[in-house]
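So this first bit is one chain, no partners, the form predicted alone, shown in structure tokens.
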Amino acid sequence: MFDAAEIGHRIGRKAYRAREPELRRALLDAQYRVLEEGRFPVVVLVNGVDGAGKGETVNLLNEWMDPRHVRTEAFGEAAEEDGDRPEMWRFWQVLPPKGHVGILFGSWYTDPILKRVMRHEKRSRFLRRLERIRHFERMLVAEGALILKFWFHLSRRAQRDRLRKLSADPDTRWRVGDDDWRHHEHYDEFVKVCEAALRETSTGEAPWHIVDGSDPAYRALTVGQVLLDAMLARLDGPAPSIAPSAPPPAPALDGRDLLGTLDHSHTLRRDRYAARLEHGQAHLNRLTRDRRFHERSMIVVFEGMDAAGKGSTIRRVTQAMDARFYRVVPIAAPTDEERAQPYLWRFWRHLPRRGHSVIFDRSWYGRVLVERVEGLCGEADWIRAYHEINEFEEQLAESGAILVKFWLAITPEEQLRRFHERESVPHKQFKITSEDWRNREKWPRYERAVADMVERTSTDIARWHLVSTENKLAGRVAVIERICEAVEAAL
């Protein structure tokens, strides 16, 4: 795979000086068009062997383009503190919004490759991480991103000569560290692992561009031209097509589904409710103060029809928890900042570190519920979201998060009663809007969307708990008891 990058590509100084000004002008013009149209972000990954000019190229791109609209981030091996959250968390924090350019020096490839080269991870784990990267990049492209992946290569001899030359000059020896020489000692293994990584992740949506790093002029013009051509092609042409995901299963012939078979008859007297609630809250408090919980995080998701009691149930849960270690994140329509990012971005940014909890009042499932029913995204978008959500939740579980998902269910008759109650009680009138009445008219479509959601995303890692809140008291107690069960099982 790297043979063509070892034949010694060269660009003469005169040819470089003749081509550079026009390339810079065209790149800057294309960058401003990307910014003005604001349709997609540009994500540039810079990876490769040590000494191949990665840093110089990053600096050059910032010089050639307007750095005010370029975000540059550098990544190495994952540090110990990065283990507090899923491995992809740190990359989600730096994704450029639509209209902007992000240059990731290192990127999500660095840690898997180095850990495999140094034999810190088995091949099966390495391949699983590459598979996750493919899914991640596919999702970014489907959400609109333009991804350019550059791999800078040098032969073993060229790398050795480059490191020696840099080390011999007092003005450049700071560029060469112990890690660079240590990696050079593992050059053959490094190239073997990198070749496997590039082969597995060079896809139609996000192909690799291998660049000979031995000649600065050739390297600079190659990267600049590839970047320019990709931006112009995207500006003047269609977004790349993504293979469609499998659709959800067809409704059962008898019309029955999980929601339709849920038992709403369970009730709880107020005196029994008070005793069980107090016992459940005390149990939850002890569990979240357990020293073993400090090595985990907890994420609780609440979804449900309007007036199903999400807010009142969340309040009973948080009464049992230390306010220093939890946050409630209410999810409404996305802001302009959030619309400029992939839909999962606003949830990744709220993930808790170890020892902490986050409660989502509505969540990432909006993509397959309200966005599906209201036509706020295309059919292909909400269909592929099932897999993206499952992958997201698998990463949460792998990082040690305790994930508990609730669908709070009521009947249409009970919802109507609660709507009228809200209208008649002054301090509850803020809870009822014309949007609630409009959503109620689409009850069958929402019910079908919920059934598909449960069918496709209730997994052994993160299964759905369907809780009837027809009787609010019984529903609140059931939720707290199930959270306790989940935490106990995890500890």
The other form holds:
There are 2 protein chains.
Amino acid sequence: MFDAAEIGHRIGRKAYRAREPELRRALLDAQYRVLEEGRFPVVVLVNGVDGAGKGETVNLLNEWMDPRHVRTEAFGEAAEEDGDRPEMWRFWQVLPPKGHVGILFGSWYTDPILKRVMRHEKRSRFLRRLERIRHFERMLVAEGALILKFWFHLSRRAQRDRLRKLSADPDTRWRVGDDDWRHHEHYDEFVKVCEAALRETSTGEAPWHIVDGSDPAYRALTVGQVLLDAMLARLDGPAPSIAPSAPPPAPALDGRDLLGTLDHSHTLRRDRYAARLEHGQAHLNRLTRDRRFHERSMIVVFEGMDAAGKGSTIRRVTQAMDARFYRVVPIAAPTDEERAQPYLWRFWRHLPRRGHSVIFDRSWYGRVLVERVEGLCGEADWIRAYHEINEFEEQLAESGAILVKFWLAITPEEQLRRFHERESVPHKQFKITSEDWRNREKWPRYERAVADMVERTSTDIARWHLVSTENKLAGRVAVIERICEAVEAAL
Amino acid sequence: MFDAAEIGHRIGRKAYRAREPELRRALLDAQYRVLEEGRFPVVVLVNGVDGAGKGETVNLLNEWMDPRHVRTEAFGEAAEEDGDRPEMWRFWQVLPPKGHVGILFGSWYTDPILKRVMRHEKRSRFLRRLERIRHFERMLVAEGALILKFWFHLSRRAQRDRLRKLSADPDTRWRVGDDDWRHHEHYDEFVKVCEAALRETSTGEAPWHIVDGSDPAYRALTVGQVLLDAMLARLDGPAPSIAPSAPPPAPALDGRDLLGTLDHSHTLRRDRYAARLEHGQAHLNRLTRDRRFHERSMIVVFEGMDAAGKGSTIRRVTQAMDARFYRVVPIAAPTDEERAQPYLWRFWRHLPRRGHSVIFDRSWYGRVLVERVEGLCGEADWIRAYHEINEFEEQLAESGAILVKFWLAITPEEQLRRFHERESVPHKQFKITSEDWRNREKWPRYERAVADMVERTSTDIARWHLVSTENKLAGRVAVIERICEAVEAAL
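Next up, the form predicted in complex with a further copy of the same chain in place of the form predicted alone?
Next comes the full complex, and the chain you just saw is listed first.
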């Protein structure tokens, strides 16, 4: 894989001087077009062998383009404190918004590669992380991102010569650290691991570009040209189409689904309710104070038809918790910063750190519910979302989060009753809008979306709890008891 | 100050039961009105003596209101890593946006008080921090925030009894830590420091409410009622008016200002330019690699009339730096998330951490330049901004940031020439819009705003550098040399 990058590619000084100004102007022009159109972000990953000119090239890109709209971030091995959230969290924080260029130095490849080279992680874990990266990049591309992955290569001998040369010059000695020499000793092992990483992640939608790093002029022009061509192709060509997606899920032939099997007849006397609620809340309170809970985080998701009682149920849950350690995040229309990012971005930004909980009042499932039903995203977008969401939740679970998901279910008749009640009680009128009535007309389509959602995203790591809130009291108690069970099982 | 809170205020169980439901509904209604109108944020500070029911009351507020729109954050003493940025940074990160309620548990008072009680900081430093807080709160209020500061008090004896009682019950024992008992031993000293803090910071715009914490019913109803009344007063009453501001600065009688004294006749031959630029960049590069520089951060601000060459100058600066450690932040119209916050918020969010640099292409000075001239904020708003900005920059300097501010100056004739040039060169056309022509007509008003700005914000900690870029080459070299001087002086 790296052989072609060891033949000593070179560009003469004269040829470089002849091409550089033109390339530079074209890059700047393309960058401004990307910015003005604001249709997609450009994500540039820079990885490779030490001493192969990664830093110099990144600086050159910043020089050639307008650095005001380029954000460069460097990543090394994951630090301890990063363990507070899923490993991809730190990358989500710096994804460039649409129209901007983000240069991720080291990127999400450095940590898995180094951990594997140093034998801190097993091969199976390594492959799993690469698989995750593949899915992540595919999602970014599907969300519109232009991803360019540059791998800077040097042969073992060229690396040694380069490190020696840098060390000899007082002006560049600072560039060479102990780490660099230690890595050099592991060169063969390092390259072997890298080759595996590149092979596993050189996909159709985000292939690696291997760059011979031995000649500064060659590597600079190469990277600049690849970047330019890619931007122009996206600017002038059609939007990328991810492989055609499967047809949308078909309803079961007998017309039945899990939601339809739900028993709405539960009732609960008010005195029994008070006792069970208090008991459940006390239990939840004790659990969240447990020492072991402080090592975890908790994410509770509430979805449900309008007027199913999400808000009042959430309040019964938070009553049992310490306000310093939880947050309720209501999901409404995205802000403009959120719209400039992949749809999962606005959930990543709210993920709790260790010892904390976040309760989502509506969630990332909006993608396969309201966005599907209202046509706010394309069919292929919500179809791919099931898998993306499962991937996301898997990462949450792996990072130690306790994830509990609720669908609060009511019958259409009960919804109608509650709508009328809201309209007649003055201090509840703000809760009912014409949109609620419009959504109600689409009940059957929502119901089908819910059935598909539950079928495809109720996984062993994050099962859906379908809870009838036809009787509000019974529903609230059930929710709290389910949360307790989930926390207990997790601890 | 605390005497009135030691007389054992009480509310009987029956009276509590009679008032609580009504208060609760009214609070919820008020909260929704605040949310719908989205005009101001509600910032609730909760501080006080250990064991006085702070946590319980905060939980109750979350129960009474809709926790989806309340964000509770707890703050203790500043941790080591907070030292990477100015001390107020962590509070800016969690300020509630307009329409929302933020409960800041511990808030910005805990750290100065504890540091003073433990004698880790001198009295002069303590008073200085209180002064900063006073300015900060005044700014929040001026920006529209409703601030409520609750101080929960307990007498020495009541505190001891309460800690004992909590320790005796297995269900509440977890609430009492070693810290609580240690603080109890320091009770007298603690209360003395607190009294000074409250006295210094009980201002007209943000007074303290001292709450007797001995009776749960009394303290809960008190806090709820104060909060309710304050929200209603803001909802139904006029917007708060900060004390009338001074009249706007008058121009000097002789019509001269610092800007007018600037010499625009410097020229620089291209070969001399190349040599000096290279020398300056090499110098800057060495400085930013200095070990001592890694202990600091750097913030460079560029302001200037349209076409004064901010962009091209910034590029000459960044060429000398490592892209992994700097960011260029271009300031354009605020996003909707930024509009829901005080105007300085969007600059706080971009502050560099230690070892990093941020270059602002336009900055917080927009408040006293474009916002003043275009009438985007009220007169009182930009008049108070000078002091707020000086305060802000003082905090930057104190946190170790090296702050360098440039006004790039050209003559109106030169601007006209550059505008025409931009119109005639294809790849520069995107740089010129009808807005630039409109701004040009306001040249005299901008000039006056600049003169006022320089006069009022060129301080000993952050002097303005007025640099003529009439000759671009001379201007660029001057900027880089000034940055080098500033960094050298700082190290």
